[in-house]
Amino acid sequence: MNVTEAVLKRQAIRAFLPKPVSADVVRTLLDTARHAPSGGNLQPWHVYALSGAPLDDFIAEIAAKLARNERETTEYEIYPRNLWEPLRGRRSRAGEQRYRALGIGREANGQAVLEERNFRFFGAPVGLFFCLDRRVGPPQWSDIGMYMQTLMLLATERGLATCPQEVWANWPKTIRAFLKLPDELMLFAGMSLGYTDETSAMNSYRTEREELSKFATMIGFGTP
């Protein structure tokens, strides 16, 4: 598989098989992804990987808190307030695709069902957390995004699947305590890693992408 094939094949998977992923494979993916670029070669990422009993214990802790209707506050805003067009429409259409795949409307209990699946890593055998030193700025947030993208493409190359999950930023205190994060680190996002459940409707659709002309301005290239 070449890079172009990996880019086109990768998608956010929301239903995984219980098939385990070996420690060696996870270690290789994380290690190879360290060659992602970062401004000034700061390499600001910190990654925590959970599997097996620790992952089960963590998921159970979150489930218990959800059952008690406990909630936490994010340390950063995941989306800008009062989203504008076309961003708001893109997010809304992607959400509607998920609800249709679930067969449950947003107005029913679709949001609660999606939340519950999110907080089980969609059944994936590996849960990843990505953290940054809270003293860094937006450029380093970009760096950790490049690390995550590199990791996702490497996973795709190996026949694995992923789902990046900023939704985990909703549980900063619980995750900090469970992972015993040092005070200077803050959680950015999580990620599910495993093998795609090809039978699930949750994996049967692709979110739209805008045409090149909508976002790229090419200057000095002549007439195509």
Ligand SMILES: Cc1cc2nc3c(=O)[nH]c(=O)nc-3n(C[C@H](O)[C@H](O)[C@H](O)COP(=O)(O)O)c2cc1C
The other form holds:
Amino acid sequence: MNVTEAVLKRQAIRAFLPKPVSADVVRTLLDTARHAPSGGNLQPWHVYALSGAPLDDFIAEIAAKLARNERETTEYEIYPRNLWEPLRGRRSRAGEQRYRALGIGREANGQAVLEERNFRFFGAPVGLFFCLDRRVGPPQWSDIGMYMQTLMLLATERGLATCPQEVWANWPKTIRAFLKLPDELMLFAGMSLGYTDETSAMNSYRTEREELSKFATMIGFGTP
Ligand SMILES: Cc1cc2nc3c(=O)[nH]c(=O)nc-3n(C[C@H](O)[C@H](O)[C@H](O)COP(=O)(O)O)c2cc1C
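Taking the form predicted alone as the starting point, write out the structure of the form predicted together with the named molecule.
Every component of the complex follows; first up is the chain already shown.
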């Protein structure tokens, strides 16, 4: 698989097979992804990978908290308040596609069902967390994004699938305690990693993208 094929094949997968991913494969993916670029070569990413019993324990802890209706406050705003067009429309269309695939509308408990699946890493055998030093700024947050995308493409190349998950930012205290994060580190996002359940409707659709002309301005190339 070449890079273009990996870019086009990668999609957010929201139902995984219980098939395990070996420690060697996870280590190789994390290790290769460290060649991602970062401003000033700061490499500001910190990654935690969970599998097996610790992953089960962590998921059970979150499930118990959800059952008790416990909630935590995020350490950063996942989206700007009062999202504007065209961002607002894009977000809601992606949401509609998810709820349609789930077969339960947002209004009819769909949000809670999806959230609960997020908080089980969608059944994936590996759960990843990406953290950064809370003193860094937006450029370093983008560096972490580059690490994550590099990792996702490498996973795709190996026949694996992923779902990046900022929804995990809703559990900063629990994740801090579970991972024993040092005070200076904060969680940016999580990621599910595993093998796609090809039979699930959750994986059966693709999200749309804007046309190139809507966001790119090419200057000095002549007319096509
Ligand atoms: C940083 C980041 C965080 C995301 N967080 C979540 C999440 O918490 N839960 C989820 O189901 N999808 C999450 N997604 C997946 C996006 O919804 C998805 O990438 C987008 O709708 C485009 O679809 P595609 O990835 O299938 O191309 C996240 C994506 C990114 C890049």
